[in-house]
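Below, in structure tokens: the form predicted on its own, a single chain.
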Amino acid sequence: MSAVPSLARWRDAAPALFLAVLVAVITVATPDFAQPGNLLGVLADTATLFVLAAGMTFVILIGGIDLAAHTIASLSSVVVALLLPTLGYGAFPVALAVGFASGLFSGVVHVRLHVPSFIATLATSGVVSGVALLVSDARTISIDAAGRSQLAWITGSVAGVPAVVLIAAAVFLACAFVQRFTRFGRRSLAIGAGEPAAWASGIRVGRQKIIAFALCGTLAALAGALLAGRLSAGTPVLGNQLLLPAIASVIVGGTAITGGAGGIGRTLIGALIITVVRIGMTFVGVNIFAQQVVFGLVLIAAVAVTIDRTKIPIVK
């Protein structure tokens, strides 16, 4: 009997496991990297696909996904870099306006006209990207030198911490905090864990979706003002290489794709190995497009190991 937790613990470490075994890898082969340096390099490259990955997290804990954080990401830059001359500091709170009404747009649509998360958020995702091809006439928004002033805050550092970290573990405080001390975390666990009986227990299943996609907007928005602040720029693509390792952080973190388990702790964890092995693919010289196929197989390996069986028996 005691077989089964015990198999449970290591199944829930793996994933911290499987991120010190690559470091102490990459270590080895190149000593440099444990330098405070380069490891505060690790984390600012991690910030920002985890602040992306953070919202995705929400909508996978309900046993949702969401396909259209990287077009939200991108259109937010695109807001950013070309509001920032007019309205300063004021661009950033439209930016993420924008990104709460995209993820708005899409719970509601999943919701309300009980159209599957994944086309929802598809389609979602195509509205978006025209938009910020359209707003940005498909090129890229460069910030000017009294634009990136008013970008200190992302740019900038807090005794020799980059900003960007600092964001980063704002983000992680709040989403650990809502997830677990808030209704909305708790609830969000049960409806992953089993809709029905979420139904049954009186938990308005609808409306916890909706701020989930809402939430998942927003930090996509604040993913794509950070891109844009560490790039002086903005472009409607800006986003498109992060779906696939954003979604692959909260899965290879341990998070379920059904949903019910896991949380904002993983998704750090899995962030980290992300970023890890995109660094340890780059010392080794592989390919910027290869490592699409490497992020690709890691995803389909943690999905296979993580999904529930008991919640879809007949897989479509």
Given for the second form:
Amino acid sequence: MSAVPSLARWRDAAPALFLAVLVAVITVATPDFAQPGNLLGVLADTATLFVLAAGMTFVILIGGIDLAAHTIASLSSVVVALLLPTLGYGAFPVALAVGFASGLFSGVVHVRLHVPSFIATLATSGVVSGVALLVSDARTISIDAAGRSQLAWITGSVAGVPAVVLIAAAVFLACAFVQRFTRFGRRSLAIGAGEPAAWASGIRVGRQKIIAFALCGTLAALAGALLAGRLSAGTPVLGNQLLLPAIASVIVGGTAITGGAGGIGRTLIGALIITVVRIGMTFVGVNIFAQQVVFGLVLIAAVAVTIDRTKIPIVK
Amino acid sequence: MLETIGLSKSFGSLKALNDIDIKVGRGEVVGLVGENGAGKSTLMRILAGVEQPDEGELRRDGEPIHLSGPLDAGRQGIGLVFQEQSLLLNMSVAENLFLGREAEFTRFGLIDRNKLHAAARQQLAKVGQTIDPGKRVSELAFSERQMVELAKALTLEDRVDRDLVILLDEPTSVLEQAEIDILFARVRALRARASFVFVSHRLDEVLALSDRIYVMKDGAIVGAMPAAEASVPKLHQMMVGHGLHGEYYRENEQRPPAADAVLVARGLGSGRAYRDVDLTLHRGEVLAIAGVIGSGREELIRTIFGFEPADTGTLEVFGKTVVLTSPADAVARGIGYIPRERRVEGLVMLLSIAVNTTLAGLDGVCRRGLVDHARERAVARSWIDRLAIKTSGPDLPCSSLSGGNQQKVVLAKWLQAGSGILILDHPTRGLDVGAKEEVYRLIREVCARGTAVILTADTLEETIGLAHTILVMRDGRVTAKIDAAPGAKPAQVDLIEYMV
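Having seen the form predicted on its own, please provide the structure of the form predicted together with the partner chain.
Whole complex next, starting from this chain.
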């Protein structure tokens, strides 16, 4: 019995240790890496991925998965690019509302129609990416110079710190607050760790799940808006390469794929690990497509290492 | 044929089996009776190789044997027909009969259906059935499935060159009387080729089918006799062991309930499970519902907590007519539920005691809509003190607690939620004697403060000891309402009369 808690504690600390080792190795190889300016650049590169993964964290914590988050980010980037010339700043709330509605749709299909979340969200991803291709005519919509002034809150910086880093920090604090202090945060943890007990304790399980999916959709839309800002364009396939790293960030950080354990702090570490690994691979010269191979393998390894087989004898 | 010598088995601090010696002779049907928790199931699981004893040994034809799993038991000619049917519903009868042995029926590497079905027909004939072997199991009646199970157990004959021992664990619980008669006729006819160990809650069935009967209580054999010398009251007397002792159930602390009704059901009915149920629960009352498996009492209490709505009738809770479509509705109306599956439906085992304490009443520790962690911990600490929960702190996970202390956390959850009505579904299941006494003490205490309790207990002794009023159910109907005031408790035979 005594070995179990210490193993669990090791598992808890492992992602942070791994990140520290990664940073140390890269710093030894290229001392410039640890320069404050470069580190801020790493954080800025992490920001979008982290915001997407933050939303995913809510869904995974309740024991679900969202395979539509990246398409919601793409659609959001298109919405921003299309509406910025006419609505100005109003384009951003519209994009977030579209993300919220898409997440809500996934959640309602999953809960009310009793469709497993991976199927419900897979279907939603088809719907959402189809809409994104339709409204954009399957083209990249670039944001002209006039629109770019309204992207300053994304592309600018405050006292040398990139704005996206500050936005990601705000998302982190908000998510940490929701998970720790709201009834929704508490209940979703209980649902992930023991849904029958949560249900038999009078928790309205379906409602909490729908909230989680809606939150995930909203944050995915925010991630899409940030991407549109950084690239000065909206593209219907913009988020396609982001789903795998986003799920990997959550799991590598140490949130259980089965739900009920973990949180936003772990996702932050996971997203940093994924970004540092990517930067490291780019530096070493690994092809960008080969990087997806690595993320896929990393995800498999992270799930295989962290899943607790004593509690889940049969995995479907 | 098959015997056990000094078998013992413990689960944690709970001694499930203590020095069990039983013998099963050639062609004999041996009945095994006892109350829930007496150890029948554990003994059956050891005979089936599913669990291993801590001490003692099994002997087969005089030779000591070790069963490391159900496959081993099969090699020794021990077959099983369990209460939870083991057939795969989406496969045919023939495929089920020879599951895992398909290789014996192949031609050119493919399964030869004709060969498989011919062999299946042969097996089915052993139990007197002419079911089409190609039929899916899901299309069969429960009685036919039970026959297929029996036929499947008999396929061991092909592989083992000795007489079989077949374990029948509550095989009648899902069957109608006519189907039971067919099953029993088959078992009698099969005595030439196999011995049987038969477990059932229905004592009359055990008497009708068995040659010899063992009576178990608290993990030990307390009696063994030929069926011819036994009777239902005699068996029951032995299962219970001793008369009522009021002290154990704190009868002197039993206060008369208040006059006001907190829950009234009229004409409640649900499918085939139960119908026309009227009941009234008063403040401070323990209303126990007695009945065997299939009496409908389990379904009834799950309806009252909103798991499955009733088809007919009305329910009134604290004076308001309500429709409960989910546990959340029931909790909102002030009803709490202490489930028999405490580790699944009672607690989120991996989360802390504090979190579990506020699972149903989170609003009570919120300030301006947000969870106040300091207040939550203080509340949890106060329940730890008041219910004497043995732990070193509210932040430890519930999985670190013993069964009795886990049950106290479940109770704390509902007290914290302010539930005025508690449904106790086998609240002492799996608890040792000391923990049971604690639970009884707490039930008395909450009732004295005005909480009303609906109880389905593991044993009749517990039912009578704790109850103010007892409803007896049989085949989905209420057959009696019996007063159980302290000092004027009914005898068990008074209840059994209405149960079977």
